[in-house]
Amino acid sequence: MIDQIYIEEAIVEHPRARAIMQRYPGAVVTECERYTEIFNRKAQNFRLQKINPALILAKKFGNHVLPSPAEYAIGGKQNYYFSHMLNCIYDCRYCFLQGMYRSAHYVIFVNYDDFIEAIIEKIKAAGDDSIHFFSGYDCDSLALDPVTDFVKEFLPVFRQYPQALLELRTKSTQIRSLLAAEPMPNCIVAYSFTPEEIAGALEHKAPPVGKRITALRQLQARGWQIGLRFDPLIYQEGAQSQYEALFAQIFEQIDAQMLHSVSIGSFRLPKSFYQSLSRLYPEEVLFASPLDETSKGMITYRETLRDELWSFCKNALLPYIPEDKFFPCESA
């Protein structure tokens, strides 16, 4: 429940901002000049804020659409991401967002028109190149969809441009807006998974694995393209058998032939993010794992351990799917 809302003075009368605030009539509303006054404030306690985050309503200026990290690619020649929101309502202990931001508050940028204009510019500039857009890099695409109306506002844009693909990356079961909409072949709903044993220990507040699979099945039955994202792969005692069981559990319930794509990626964090996370959660077993720093300045599992788990998962997945649907991420 949101009981504190900060809003930039310039958007107090913005229709989307007003609609969001009406959802929380009991919240204390405080105006600010720029969201960074709250979000980037020094000496914040991320862990304490995560218990009861505030909502910040803001307008984003510039950089509405950015080149996506190379590991996000699923076949597009040009790849971009955009973030209508910063931070996630879930509390996954391996998430790089917790190492990147000082604040645990949620930021929602209400100026969707500027994002849409930037997306259309990129599509037109791409010409005949395949172009993909990823939502869910700085947030979960669907977790606050009943509040943000993100799906309702952005799907029509991509209906107009079938040559452009949109990926909604999520762990959320908030799929009512998708089930109510007409499926479109250039929208992928991509679910992130770890085995139940790992999810239960590290993915706090996120829907259980079984509920995510149920959502996948419902979306696929409705005609939506779905994707599977096993990124990051998390090591613990028995991880191989746990991932093997997870793959079997998923493919027993979905149609693999109708699957758009599958990707896997090793656990990795920029060194500065890792240091922030390990300070936030010094008791977390994850950060006591056998970790090393790579030549690229990333913290990941020791090479032999990382490669062994990665290879095992790849070999365990390929019997279920055509290899042309498999998009590995090997960067670390």
The other form holds:
Amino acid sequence: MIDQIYIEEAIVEHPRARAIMQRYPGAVVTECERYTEIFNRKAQNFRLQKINPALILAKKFGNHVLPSPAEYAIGGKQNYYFSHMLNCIYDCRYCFLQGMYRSAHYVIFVNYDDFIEAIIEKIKAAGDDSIHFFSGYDCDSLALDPVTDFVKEFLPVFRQYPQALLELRTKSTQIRSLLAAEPMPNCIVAYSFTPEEIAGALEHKAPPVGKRITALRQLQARGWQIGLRFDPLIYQEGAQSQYEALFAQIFEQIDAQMLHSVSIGSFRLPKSFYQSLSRLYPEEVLFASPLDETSKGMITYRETLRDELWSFCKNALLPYIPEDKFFPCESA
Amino acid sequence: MLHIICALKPEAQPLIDYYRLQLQPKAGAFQIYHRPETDSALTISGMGKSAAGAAVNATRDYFNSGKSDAWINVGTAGHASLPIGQAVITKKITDAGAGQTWFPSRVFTTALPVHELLTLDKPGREYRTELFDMEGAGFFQAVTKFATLELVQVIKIISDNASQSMDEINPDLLSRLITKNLPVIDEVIQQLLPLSKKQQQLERLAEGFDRIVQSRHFTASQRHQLKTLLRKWNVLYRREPLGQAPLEKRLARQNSATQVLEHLRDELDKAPVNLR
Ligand code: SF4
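What I would like now is the form predicted together with the partner chain, since the data block earlier showed the form predicted alone; can you produce it?
Okay, now the whole complex, with that chain kicking things off.
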């Protein structure tokens, strides 16, 4: 429950900011000049802030749409991401946001029009190239949808431009607005999974695996394109059989032939993020696992362990899906 | 550990009595009170933002305090309309002279009203919608240079307003205002303390470090590696002790720092990884 809201002075009258604030009538509201006065200041502790994060309403200037890391590509020639929100209401222990930001507060950029304008510009400039947009890089795309109205505001843009594809990456079961909308072939709802035993230990506050599968099934039945993301792959004793069971559980309930894409990726973090995370959670087994630094400065599982789990998962997945729907992420 | 900073003795006295703090001899320029049993302390800063900042630094040096300590500035302030004796927690602190602003980060819920605070260089008589005092910004600026933002709070008790001016403030009134609010001040402190304790525990995960480095020579880099390895060891083997002999006994058989580190790495390689 949000009980503190910070808002930039310049947007106090913005209709979206006002609508969001109305949802939290009891919250203490504080005005600031720029959201950066609160977000990411020195001396903040992400872990402590996560106990009771505040909501920050801000306006984003510039860089509304950025090139996305090549490893996230699912077949598009041009790939971009955009973040109408920073941070997430869930608390996955492996989440790189904890290493990227000092603050756990949720920032919502209310100037959606500027994001939309930038998206359209990129689509027009792409010409005949296939162009993909990813939301859910700096946040979970759907987790706060009832508050942000993200789906309602952004989907119509992609309806207008069927040549552009939008991926909503999520663990959320907030799918009411998607179920109410007409499905579109150029929007993929991609769910991230780890096996129940791992999710229970690491994906704090996120919907349980079973509920995510139910949401996937409902979306697929309604006609939405769905994707599966097993990224990051997490190791623990018995991980292989746990992943095997997870794949069986998922493919028992969804139509694999109608899947848009499946991707897997090893657990990896830039070294500086890993250092921040292991300082924040020194008691966390994940960060005491057998990890190594790669030549690219990433921290990932020791090579043999990483490759073993990766190959196992790949081989366990391929019997379920056509190979052209499989997008491995190799970036460590 | 908890540090309370008060500007004046009459404001501090009720807290000193309540927390049974003892004046520390040889504490330097500031009067510092402490009770080791409860890990709490109070420093009297004197008036003004520079004094508040200097008191924070002196307290930090005296106790060698780290990032896990909690800090609270308790004092009095003026406000246009809030009733005399009302306790308030601050959400934004502005240094009126320098124009700088800070936003305290509160991770606990409170029933106290939450207001902005303006710290003035001289006593002010112009009552406004923000609280005003003379220490808050000095305290906050100094403390957030080394402490953790979420463990720092400023509580002010209204001592004067538009209908009861500051001329009526006297030492007795200040003490009465703080005494009346001891329960709410303590409530905030009791919310901060567990957070501070938890942070302290996390810093102590490299159990055995001091004893191990005492008996052999470790370079700075080896000390760092040892701390990391011990922390990992304590995490991975917390439920499944390796063999009967305690780790330190096994390490005692290693002659050099390099061997100690190698031995620890070996044991870590064999450790089962169970995330729960
Ligand atoms: S759901 Fe995604 S964005 Fe949210 S905490 Fe988990 S990994 Fe991070």
